[in-house]
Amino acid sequence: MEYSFSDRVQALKPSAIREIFKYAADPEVVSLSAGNPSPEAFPIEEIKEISSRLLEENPIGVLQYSVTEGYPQLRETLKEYMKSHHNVGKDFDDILITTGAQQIMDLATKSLVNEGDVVITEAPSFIGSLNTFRSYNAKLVGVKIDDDGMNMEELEKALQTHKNARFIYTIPNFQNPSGITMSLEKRKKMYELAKKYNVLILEDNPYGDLRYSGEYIPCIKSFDDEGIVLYAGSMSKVISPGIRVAYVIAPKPIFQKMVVCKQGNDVHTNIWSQMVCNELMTKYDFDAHLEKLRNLYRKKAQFMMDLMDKYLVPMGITYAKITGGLFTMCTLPDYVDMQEFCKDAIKNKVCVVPGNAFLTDESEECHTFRVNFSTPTDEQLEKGIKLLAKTAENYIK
């Protein structure tokens, strides 16, 4: 039989770093190319003991349909957590838990966005939500970032050019995939020309709470007194991204065409997975826990740029600083092929992401690729970056 795809996915093409993965599958290969959490990050012996106790205490709340806006008392206690630890929530919002964050970029777009509708992107930027803008049709527009967030000069441009703009996608907290953080100064900006040219808002923070260094910078959604932003938050990097979990805090009319598009989409999130980071948000020290990771993390990250200062600076790869989260971007002189370097360092049984794969327009010039160092081990981290630095040899002058 001949198959007809619908126009709307007809055009879309594989993730490139689930692609990327089957390469970094090969046990010889040492993939600096995920994004999980450290396998040391996961709180195993509390899952199973809140797990135990729900189905011993409560097996039907656990096993039966819930209701599509989420767990009530997980979500009471996200919007206490919210605004308590990040001044997060108005009277003119409400909280949708979602599966996933990816989930909350599927939704949004749904309600918000037509076909050809314009969504501004930062460039690079998460290459899963880029992928759901597409999916929708959406004509993405992309604009640079600078060593303190998004350009805003190119941003007022392109929201001068394109009025049919639905909504600005920033993660403004150790950006996926540069590692950039946006200053207080471009939140503010960010927020006033949204309301400037009357457009929303998708802040995406998954990586909030693992900052290692620094000072603190409030979220966008912080300061919303107009009811333009939409904020996005999930347990994936500091509880686990197997259990699915992650919320949108949203102006109540968008919050309520969410709500009926989720009934649409999956009925309701894993209930079991709610209870759970319930429970370890309220019967246990979830604030150790955070720490916990930051300390964790803070040591891989050190770890990580002390190789890279050893091995890969010589040769003129450059590198953003970490300062939280899970990803840096590493920078080739402007003479190599990233593309041919990329793949050498797989011939060379090391794995990293290209630059171009979280592009807007794949097809620009870029000389940059994406390491991870939470999920490998020291020993794999300090193998990959020699690999690399190997690699590098063939291209370097």
Second form
Number of protein chains: 2
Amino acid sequence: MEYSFSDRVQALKPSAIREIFKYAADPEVVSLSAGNPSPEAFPIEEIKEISSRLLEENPIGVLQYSVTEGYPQLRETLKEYMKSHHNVGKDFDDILITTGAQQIMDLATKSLVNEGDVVITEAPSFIGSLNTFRSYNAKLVGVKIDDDGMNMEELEKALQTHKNARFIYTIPNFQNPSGITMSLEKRKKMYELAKKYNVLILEDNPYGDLRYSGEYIPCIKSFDDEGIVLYAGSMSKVISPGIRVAYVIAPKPIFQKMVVCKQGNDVHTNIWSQMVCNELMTKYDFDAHLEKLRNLYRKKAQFMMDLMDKYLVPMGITYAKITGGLFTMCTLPDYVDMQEFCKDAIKNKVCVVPGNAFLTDESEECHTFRVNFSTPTDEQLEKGIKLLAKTAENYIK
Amino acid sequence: MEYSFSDRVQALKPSAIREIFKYAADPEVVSLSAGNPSPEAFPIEEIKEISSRLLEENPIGVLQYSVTEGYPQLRETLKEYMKSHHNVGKDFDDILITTGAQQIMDLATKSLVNEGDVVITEAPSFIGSLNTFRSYNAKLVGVKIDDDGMNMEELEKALQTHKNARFIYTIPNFQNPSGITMSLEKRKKMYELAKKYNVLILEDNPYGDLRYSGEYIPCIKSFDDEGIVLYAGSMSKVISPGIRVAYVIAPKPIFQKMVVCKQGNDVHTNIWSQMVCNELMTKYDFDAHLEKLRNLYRKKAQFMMDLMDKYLVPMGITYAKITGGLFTMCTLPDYVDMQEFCKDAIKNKVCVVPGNAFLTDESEECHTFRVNFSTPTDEQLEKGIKLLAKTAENYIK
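Could you output the structure for the form predicted in complex with a further copy of the same chain, given that the previous block was the form predicted on its own?
Everything in the complex follows now, all chains and molecules, and the chain you saw is the first one.
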């Protein structure tokens, strides 16, 4: 049987990262390619306690159908949390609980973007989001990132050129994959440009609560007086990714369309996990939990940077200073073929993600690769960085 | 701010049933409009036991990111279950775990249907699926249902007329909303027609294991030698709908496209709940659990039919005999305005779903309404049917 598929999925490929994970699954390979929280980061005891209490006190609530908008108590808790911690959420906004933040990308694109419409993204950007935009036949326009976030001249040029741009997708804090954080000045500028050119902003902030150094910078959504920003938050990096709970705060008319789309997508998010998140945030000291995570990752980030300073920098490989999140991007000298380097690294039993996987045009020349420091143990980090240095020996002049 | 939306969602409305649920939420109203499992149907003690054991033995497995295809052990368990119980699944097939069966409708439509392509469905059919097809701008063509399932002459006519039909959507067992089951003969005929006209079949079977009387009829997928059937199964009616776990068995090339679409949709299904389902199916007597559910619902179904025989049939209201599933459809005499009847029923504090909500063209003349017997208590069922009879007094000549 010859199968034919819809135009929108004809060209879709499995994520390049997923392919790399196949190598990473080899127990002999040190994987610096993942984006998983540290196994030490999960509030296991609390979840045990909450889960058995919920199943005791309200088993039907845990197991029965629920509403598309999300568990009402969790929506309330997150509304208050985002208001008090990040000044996010106005009267014209509403909040929808989603099955991971990936679903926010899906619902936003489905609601807002016609085939052929433009989505402007940072280049590089999170491959999962890019692939979702592509799956609706959106045209991706990448704007390069400077050390302080998206280049604003290029962004304005892109907005002038592409009249059918529907939204700007940005990860302002500890961006995946670059690790870069957008300055306050640029956040304000991006908001002004979006207003001027009548496009929306989709602000994706999975790592916002994981800052290890430097000063807090307000979310773009906190300036949103006009109702042009969709804010995506997630429990994946602060509670658990396996339970797939995230949320979007968006102006009510957009919220309503997203609710209708979610109804047709998965009816509602796993209610058991929503209830667990709400208990964790209200009956336990959630701020203390976040502080614990920051302490855990701050140490790991510093350990990673020390290793890179010692083994990679002398080989001419630079990296963006880690101030939060789970990643940083390394840059090879520009005479090194990055694809060859990454393949050789795998032969040497260390696995990283080639930087072009994150580009809107994967065929562009690229000398970067992404490394993660949250998933490996300290021993694995040390071994992995040494193996990268060993790989570099063959390339560096 | 004026928001503009994509063409595909411009016309999407919240499901009519959801609107009705607002009335049903009034504690004074007896709701026969839901589709929830009975609160008595949940294996609460088993889930308690499994969940605390999993969090003890493998907490990282429960909370960490997992793979898009689904929990490998659950995929294996379901493969074996479907092979041994329903002779479903061939070497050319593979199985994907999804976030409820609603997501199967989404992934199948996204993978297979271009805007303007035709999806052929039973009329009436499950509104949730119809709305998902609509959300991709598929054109719905409804084929009427006889007492033994979809009318095959009309189906063939539809296939001849609509060369761009991509698949036939059918719920062969205890259909939602009609309660009707397709005969073996018609199942074979549908398969032959699909083959002849080169379209796929999406067989949705959430109630297949809930037969209360009559003989087992094989799934359409069990005849599938050509790889033209997608089979949708679900845990919602046999374990819990709140945890959103379902599965699709489809030919590998279609499976692969659905995996890529799911990656962009929600990355993977809640892994905790997948593991719970697998434990329930392997470490407990799952067949005995299903038998328990059938005994519970058989009693409720009989109770409901006795009530309808006593109070509604004498008023000229007929219904389809309940042999399985959670619903049946009542038919009013054709001189009664069904919409008015349903509105008056709400005034009388009983809530049912108007039949036209399930039609591909909601404006068609319609004299039916759907009733559910799984969610209400016996007391509520009795009260509800009596209130329907009272409502009918004003209409019946």
